[in-house]
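Encoded as structure tokens, the following chain is the form predicted alone, with no partner shown.
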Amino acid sequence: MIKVITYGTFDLLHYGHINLLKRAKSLGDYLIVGLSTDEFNIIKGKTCYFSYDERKKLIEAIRYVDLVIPEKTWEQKISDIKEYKIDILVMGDDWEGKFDYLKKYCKVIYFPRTPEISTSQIKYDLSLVK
């Protein structure tokens, strides 16, 4: 069984997220999503519209996702890869090179983002609506 993992905040779920998860699942048999907790997002300087529990329910409902785990720190990736016996880590290409240090534990693949959509753009567009 080939196990794949990806990490993210997945706030304001959109078709770019679905594209990433579908492509990630196509690489293996089992897809794990490390979902950033609310506390971790504060450390990262991110503000979410939906809480961790709400985002987790959304991600769990996606057919490509087999398991959602909390992402609490940057450093947990090595222990997650070992604990869950991960074969492939997938991240968006805006993280290109940032996780290459994990190549000694598993294969690392960076997928291109869906160019015409992003959570940041949605939040910006919504802020213009009054």
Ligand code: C2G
Given for the second form:
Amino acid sequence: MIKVITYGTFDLLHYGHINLLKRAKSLGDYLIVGLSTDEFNIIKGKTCYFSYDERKKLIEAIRYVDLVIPEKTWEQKISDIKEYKIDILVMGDDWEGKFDYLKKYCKVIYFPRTPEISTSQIKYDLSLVK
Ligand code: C2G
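Can I get the form predicted together with this ligand as well, since the one above is the form predicted alone?
Every chain and every other molecule in the complex is listed next, the one we just looked at coming first.
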């Protein structure tokens, strides 16, 4: 069984996220999502519209996702890879190169981001609606 993992905040879930999760799952049989907790998002400098529990419910409803675990720190990836026997780590290419240090533990693949859509873009566009 090929196990894949990816990490993210996934706030205001949109088709860019879905594209990434679909492609991540296509690489194996089992996809784990390390979902950033509200506390970790503060460390990441992100303010979320949806809470961790709400975002978890959304991600768990996606057919490509088999398990959601909390992402609490930058450092947990190595232990996650070992604990869950991960074969492939996938991230969007805005992270290109940033997780190459994990190549000694598993394959690391960066997929092109879905252009033109992002959570911040959605927030901005909505701010224009009166
Ligand atoms: N993504 C994408 N296309 C978009 C928007 C996002 O492919 N249009 C991808 C990102 O590249 C990332 C994933 O969807 O791989 C989740 O995006 P974010 O929630 O923005 O993730 P981020 O805040 O970058 O957190 O430890 C890793 C971090 O937790 C990643």
